[in-house]
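One chain follows as structure tokens, the form predicted on its own.
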Amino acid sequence: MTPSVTSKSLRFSFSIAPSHSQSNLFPIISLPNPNFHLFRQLPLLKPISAVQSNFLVPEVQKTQTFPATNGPNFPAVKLPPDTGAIVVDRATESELKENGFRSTRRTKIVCTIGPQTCGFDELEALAIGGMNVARINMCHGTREWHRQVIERVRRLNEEKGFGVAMMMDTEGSEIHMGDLGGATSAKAEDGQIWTFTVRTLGLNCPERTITVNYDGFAEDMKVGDELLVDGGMVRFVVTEKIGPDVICYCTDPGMLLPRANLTFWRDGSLVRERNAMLPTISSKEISFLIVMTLRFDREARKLDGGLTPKETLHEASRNLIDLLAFDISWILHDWLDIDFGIAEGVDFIAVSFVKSAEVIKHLKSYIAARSPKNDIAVIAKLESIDSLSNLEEIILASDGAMVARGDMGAQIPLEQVPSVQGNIVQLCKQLNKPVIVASQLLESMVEYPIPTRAEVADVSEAVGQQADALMLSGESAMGHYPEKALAVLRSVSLRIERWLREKRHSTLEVPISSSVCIGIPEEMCNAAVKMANKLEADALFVYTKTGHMASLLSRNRPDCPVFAFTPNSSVRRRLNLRWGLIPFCLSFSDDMESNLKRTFSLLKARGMINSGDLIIVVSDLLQSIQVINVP
């Protein structure tokens, strides 16, 4: 991209073409030369008054203001039908004004939902901590339960400013324990023995009995077998086989938690057969799932008399059986989930235990039908050993992933978790998805108020891989300190965010992975990054309906923050989940010098930019770039 000078102004031209040097994987790409002009000035608006709340409206258009439920900070507006209003979450906001561009936290945290943070001011005071997405498991709880945690984070984003995504993650293929008869945890203690059953015991459970919710589970172990808690959190040995009971010696203690996986290994190796043996389908569940696929069916193809009866069932059939091939250990408890999370408008569903990229394709397609205005986000948790051989297509099939190491490291070996993660993280930008290290990062904080400093290099490595996220677990479900976790995480990714700036050590851009077309946004997107970077540009703005051209610029990790501007409120929710971004819900016409005057008019009263401010400004309404100082 060579820079030449056309005017006495300020005003230079630009044209973009693929370098001579770029590798010859990728096609030659004839592109138009869009013109880059950098303005010394630019006219204003009149200035408009800020509300104290998120939004900023003209004057003339305030709305009352309703008292806060909780806290004196964050008051209550009602925004009115009006397009002159902008959006942004109050806590990045706040860390945006303190810090200033350059110091913003880069790196988004996904913070678990439990019975520690499941009440509004425990959930507003994550959203101030700097929670990104709250994600429910479920695994736990009541789909009541769930729906109570939905409706409060929605009041937290209407009331209090904030715009928390909402994920859900569905069970999935895991064989897991019981409830623990109702106690919220057990402590196993070395030497004592233990009994899995997959008897029914409701309430009444002995001491030191775990119900299992696998009928195979006896039949399936052998003496000798050793049984892993929660990834080896705990582990068993078994001793004896007693009819449906299961008799197993403590050889690693830990604390057992209601519904934790499991997983068996026998002479060193995972068994891995138990997939094939998951429960058999009962006629009620055939039934459901046909059920299930003729409305998908009917739905999809909006019959219009186009397929009799016969056909149609037929076509279910075959779909029944497919869906049944490709992972019917997720299809029988999860469907009702999903049915949920589409109802709820949750922003993303994270599916476990994937295996294929099949099962991510069956249910985009199935949530298309379900709700073709409401575009949810699926996710892809990738913590089975099969995963591993069909990585490229369940990402790219999917609209991201999760690392979930905890699962993953009980099926794989323990020195591999590290540079399996480094992979997943690295194909993930390559192929423009966000990706999320999940699990175990602070597990001491789980009953401790600080962590081990171990636990502090491995979430430092995490960060330093540009991660787009990193998520908490039962730190913040149901640990002691869920705040002081969450402060952790933040504390440590700016840090080495910052470090990885001053060392230069950041990645200008990622290399396009060849199952990638490349075309003209990235381009652009490529070029404008470089150039934040060696201007040293305050920020990076781009105009987006989609996300789209937003997700590309993340995925070169500027230096700079990027402000996001987008119509969509559901858009703006899931850019959240993007490593660098700052989501705005503004509307935006087609003329980018009026989207430029009415959005510094806006930023510059409520505070968040300043005159000589260095913007590049990109959108997927023109192809150009602009280079601008804020009048």
Ligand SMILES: C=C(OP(=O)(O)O)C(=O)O
Contents of the next structure:
Amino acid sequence: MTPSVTSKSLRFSFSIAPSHSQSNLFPIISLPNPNFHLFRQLPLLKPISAVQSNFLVPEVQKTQTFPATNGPNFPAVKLPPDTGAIVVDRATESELKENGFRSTRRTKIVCTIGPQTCGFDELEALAIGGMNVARINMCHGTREWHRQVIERVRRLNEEKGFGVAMMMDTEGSEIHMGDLGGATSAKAEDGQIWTFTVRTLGLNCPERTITVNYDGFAEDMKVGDELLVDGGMVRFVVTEKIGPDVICYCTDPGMLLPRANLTFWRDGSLVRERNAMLPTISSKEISFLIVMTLRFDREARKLDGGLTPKETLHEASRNLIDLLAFDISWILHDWLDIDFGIAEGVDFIAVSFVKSAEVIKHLKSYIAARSPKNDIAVIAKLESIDSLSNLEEIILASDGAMVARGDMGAQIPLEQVPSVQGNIVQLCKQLNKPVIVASQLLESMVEYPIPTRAEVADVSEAVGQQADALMLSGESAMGHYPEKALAVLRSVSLRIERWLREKRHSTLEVPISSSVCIGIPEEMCNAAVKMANKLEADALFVYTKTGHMASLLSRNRPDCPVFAFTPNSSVRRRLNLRWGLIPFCLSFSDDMESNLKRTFSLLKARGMINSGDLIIVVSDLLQSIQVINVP
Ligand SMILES: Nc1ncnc2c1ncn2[C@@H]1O[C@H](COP(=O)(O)OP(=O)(O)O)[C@@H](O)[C@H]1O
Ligand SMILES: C=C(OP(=O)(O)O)C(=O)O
Ligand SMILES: [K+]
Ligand SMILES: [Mg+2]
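Coords for the form predicted together with the ligand, given the form predicted on its own:
Expanding to the full complex; the earlier chain stays at the top.
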């Protein structure tokens, strides 16, 4: 595997073999063009410091502020330490008590946290409203900003008794616009002329200028190309190129948002040289590369005498440093974010623009080496056109998948998105991986308090497909009605789930079969679900250390909810993404009899089960299925 890093702007490419590859212990830089001295003449080389201010330290450019926390208004309800007690998410507990087992929500909800929802109060409101997973998108905000969100979610869980999991979504090497000079949005009108530039915004920029984060942008665009903002929400056609400026004519008007993603098309197909790449190279390997380059430079300096080839070598090394700084900063971003996510102990890392299973495998071994407890799940975001030809391999390598319809809709024709969504959801269920349906589910609710009928139908479709989770993006990050949007997802899920259960009984549809992997745990879980459906059990109980048995029950999409008991709090948080699972933290012993007794008495004391309820119990301790009436 030799990932290649391409600097289009320099019309030059070199490849880097990561140090773990079998054939090479050290990174190899292969330069196709021996005329290094030519590079100096190219216009886009930047000194390292300039590069750093653009890429390595993007925080400098971002000016986001946090609403202050209302510290004193929050009574710190410190829960007792988990010794013998049972811990469940507070919102789920009230839902169970109010509505009874059968009517709890099965479809999970992921909310993207942004300026509208990053305060402690707002986060708490989302947790009360049923948010199962909070997502931060590393495309926006600074690491410090994200750190505060993570800290607040953790505090919410500890002090207020919620069990919200944390997902970090990587940026991917997408091309996006700059910050709009501080404005929150800008309206592009039909027929208007806009300038997209790689220059920094300044006085000499024409009116309606937008910066672009990719230095090769002006070189790569051609007159006649189509430029799509935010997956096609606003469209432009390139009419002229003037040095670093690309002059565009607006063909589809709309709202431009800061740092919106850009794709460009030529002759009806996507030009995707550079917008779909997470290179399989780590920050350590890159650091090594930098050290090697600096040594190369030092050796070149030692060569006195001024022979032309040596001067050339020196010149080349200087250029190489510039070049590496440029390209490395581009690709390093995701790896620095991944290191950040591991250090902060997030529960999920969602990888943007995955093209192959290799990226996922590499990231999983990277995480395994740094997080020995192996408690971060990797979610493959399916949005790049290249991912669609090897979906099964990618999904198998991952711990879950996201149908990232926003960017997907910019890479394949829109009318193909629904069938691709259906196929991915089906495939994930077969392969026993949780799947999230994301983007524009309730897009109009960014501005309005009521969704459109079409949006409600779209949500219903995803719930009907029995996707594990639905995701809010702008609706919860920067919209005017985050809690209302969450309430719509909740109520539509509940209603459609109930309707499906009623329908299933009239058509006697059987749960999905275990055609893909058949082993004792799979067979046991399939049988337990069948039994629970036939006997109209009130709940399935599963005692699980790793969460695997619980996932196998969820995969069958049973009629009743599954109470999953695990001693491990990070397993509990990861199970939040699984359809129909209610994860509890509970320490248990090898003695199932006493585990059950204890669980029944703890749950009865909290009013979460009643005498006479019919429970089907599965455990990965004993290979048994028990049918029990709560005493
Ligand atoms: N941390 C953040 N800071 C500021 N704005 C954010 C943040 N996260 C999300 N947003 C806003 O919400 C919008 C939708 O979020 P999302 O779908 O995650 O991002 P995008 O569509 O830009 O990839 C973003 O375009 C951005 O305007
Ligand atoms: C979820 C998506 O990714 P992001 O919001 O990071 O662009 C998407 O493209 O649909
Ligand atoms: K992202
Ligand atoms: Mg995307």
